[in-house]
Amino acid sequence: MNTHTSNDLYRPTKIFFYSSLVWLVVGMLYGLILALKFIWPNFLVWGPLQVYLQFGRIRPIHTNVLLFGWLSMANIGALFYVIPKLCRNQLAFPKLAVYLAYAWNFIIIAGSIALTLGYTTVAEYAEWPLWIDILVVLGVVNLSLICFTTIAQRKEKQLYVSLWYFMGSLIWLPGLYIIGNLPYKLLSGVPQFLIFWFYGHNVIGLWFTTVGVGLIYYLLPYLSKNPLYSHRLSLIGFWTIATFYVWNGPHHLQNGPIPLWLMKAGIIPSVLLIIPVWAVLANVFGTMKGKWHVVAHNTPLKFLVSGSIFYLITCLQGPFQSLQGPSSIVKFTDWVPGHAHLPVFGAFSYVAFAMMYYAIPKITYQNIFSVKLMETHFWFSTIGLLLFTFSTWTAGVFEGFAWIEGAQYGLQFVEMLIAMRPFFYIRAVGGILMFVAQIFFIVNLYKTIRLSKKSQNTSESTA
């Protein structure tokens, strides 16, 4: 009886976690198709399907499914698990949380169908039609209501730093999404793209980053069995990211049709973002002091520490490529998708992997099925990501210098593309490894969940 009561408490978390795994496979399958199209442009081009499987329609499905299907649903499942733990109470409005999970899945399905049929706003990360955007905003408002009510009713007086990051994320996300998805008819030209990149950059920084860092601060003491190095340092990181991150959008339009002062205004906060990044990494390294040997045998901790390092690399790359000189070389090249995959997959998907490996055994009351599969998942993901990123970064630098020398037109452009084919092959191999890694991940969790259900059925039959 007690087991069922406890399981019901975790039902919203389970639905979000399990749904996110489905979207992880779907989104990465679309990404793999995109990588193969760089090598064979006519891949999957036949009959009437070629309209729906063309690059321009598949690419936004890939990004939206992974951002809002996989990573957002994994984050929400984590919020529904972690917030009650830190508040020492139960999740508020559990039925509403379950309905939200089903509604969120409907949004992802509807958005993917709309993009497949060609209904798009063409704005980066905001391609869904307006009616779907309205549903997303309603979903985010309900998410905030559930989480803030849970925090307001907490039995633990002290607000642990993770809650600061979670609350900030839930305050910023509705505003970001509304501003970034304003109907395009209300804006035009340069202001339109400034708004788009205000949203495109900050949905990463003020949703995925802040939730991810909050989860790092929650998981790290548990996995390392060391107390958090500095609560004050973590709050410095929170307030500096809240202060500086929101102003970074203009650096996406460097050397573009915006005023020079606005370009500079995008560079300065980009460089200042090194402060919250170093605050996070100093806390990670300080907490891990004397426990680095544990990383070798603890795969969730390995994911968490690696994700933190990828986060550092991302935020060192960002200020560098926000400068006008480097931006003039790497802008519009393959460097950009390499950089974009580093935070979304390398940093915060790694944190989500660690979270699921930690939480699912606890909510299913079953040890993880296979430690070897966890290790295989880590190494396939890491090797695949490194192949993907280094191939795209190298290709991007070559492309940028070739274009500066005039290879952006005619026969020279074609020759440049042919010269990039070895990098496209490496990119595809990396993508295949990343995809296969997630199959190991899902099989491992599926087996764990099945074992849990079998043990529950056995205990019920013997009761």
The other form holds:
Amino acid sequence: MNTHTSNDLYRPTKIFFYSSLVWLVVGMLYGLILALKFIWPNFLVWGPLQVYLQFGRIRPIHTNVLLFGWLSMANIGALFYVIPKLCRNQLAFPKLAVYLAYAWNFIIIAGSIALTLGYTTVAEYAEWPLWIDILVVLGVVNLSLICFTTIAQRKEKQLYVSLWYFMGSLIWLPGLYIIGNLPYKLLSGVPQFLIFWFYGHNVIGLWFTTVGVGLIYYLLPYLSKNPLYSHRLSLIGFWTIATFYVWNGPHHLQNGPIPLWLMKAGIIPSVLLIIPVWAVLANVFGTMKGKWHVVAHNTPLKFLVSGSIFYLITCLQGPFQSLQGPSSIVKFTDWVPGHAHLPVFGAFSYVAFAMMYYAIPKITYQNIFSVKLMETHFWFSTIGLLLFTFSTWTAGVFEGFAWIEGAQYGLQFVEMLIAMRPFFYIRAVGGILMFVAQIFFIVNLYKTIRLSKKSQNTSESTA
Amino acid sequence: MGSFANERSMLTYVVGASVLFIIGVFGTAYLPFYDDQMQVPNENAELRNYALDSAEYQGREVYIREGCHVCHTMFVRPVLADSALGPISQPADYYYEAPAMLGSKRTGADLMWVGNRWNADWHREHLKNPQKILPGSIMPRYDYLSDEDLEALVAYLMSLKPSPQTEGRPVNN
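Alright, leaving the form predicted alone aside, put up the form predicted in complex with the partner chain.
What follows is the whole complex; the chain from before opens it.
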């Protein structure tokens, strides 16, 4: 048994994938509690829970667990599977990769405990205390070392598009993380807030987006059985993301206390980001040409194509809301969480779902347990997400206009909140659907893994 | 069509990705430290530069610990939606603010100048039971805070006022 597992090439991928599923449930449970607290502020206010499940303390736990526990771990598991495939060799330092998986889990647990106890650095998506940040940086450097060594020792000469995106992400993530988590007592004021948002925006743009796009480019040709439409287009996409994305931080201070040159420096690249998004989408549509009928019968492909479309919508919304006019209405409102859930859940979690449905049968030598459950997962997720986003976008616009009409604090502000209640209900229903969908996902994968273990045991005993 | 030869070299991507990243960091994260407008304190900044042993400083630590910044911004913009909130925020107001808490979401109202709006008793009662003061509010109760923490938090909130100099700041700047 022991010798069997230590020879398992996919062990790092498996540990990362399986842990990410646990964090998916934990993170979404926190999200659900947040959504319900919008309707019943005293939901679960009971004994010590009043303190440890207090809204201000658990919102960062929700975001950090889902960004770094679920999506990052799913992405790293995918990198450890895809990079060796594209390089036609084995993963370098497999033991280190396994330790990294355990260390990463420890980081998420420690970070969540620290936040529960009220230790926070305030910076959004970088709330963990400094000592945990140092562990994260060490982990990320190890991750880059493993991946770059694997690529350097490759047996396949050509570097496929996905590998460019992965290399970019693995260079940007350590840089971003270090700059974003500089000890806050060293810096102060608006320049520091700009650094917070340099990090906050780019951790989505230069880590989740770029790994996700790399995975789209890897999976799409396999799932649609068409070659990638245009190599050149993906080249344009890569270099424009690399050029424009890092400039996006300042648009989080639109209409704010920053000099005009900086506002322009933030908004122009935000608008230019339409170029790389369009390059990716043109490539997706080009590759899908003549294969659209396959989507109906292939759930992983359905996730992948829907994820790409959600990515497009997010990236059309982004430049729009970075403009001065729209920003003056939707900024600070519930529009913002609606917008934020679109890339993280709609686009890149969908890509991760597709990746797992594609890779888990390959690493466990067992077909997915139930296609029906897979379909249910897709529809519950999608309907839930659409309810969530449309209710928050609508609420956000109403809130923005209510503020313009003077409901900016006190009783009028609360009256506005009461008027928004129907939208908060719809948002909670959407959240529940999204959560239930993930239960189907996990049950399905659990059954698949169980079946594979059973068949391995029987084949071993007969041998 | 010779371009495909380049795609065999990792170096192009590693160097290109690093250089473009560094340029972006320089422009949006580093240069602002050298902008004159961003690097001067004003009277508001001085008012918010609390001594380490003051109640206000302690209150600010409670504010951070309880995550108040998650739902409240401190960021008044020159737009209609912020017109009733008081003087528009200037970079100089935040000079000593570490960590900076301008915020990103207004689930509750903006608190930039909240000390001007209500008195200490109102804040105390509201923190203990927000629904009693503002029926329908979705703010959690902070009745679990120790007396010391509660008083410190009230002192901090009351300190969030514009300096007399700022009161006359033009609304459209």
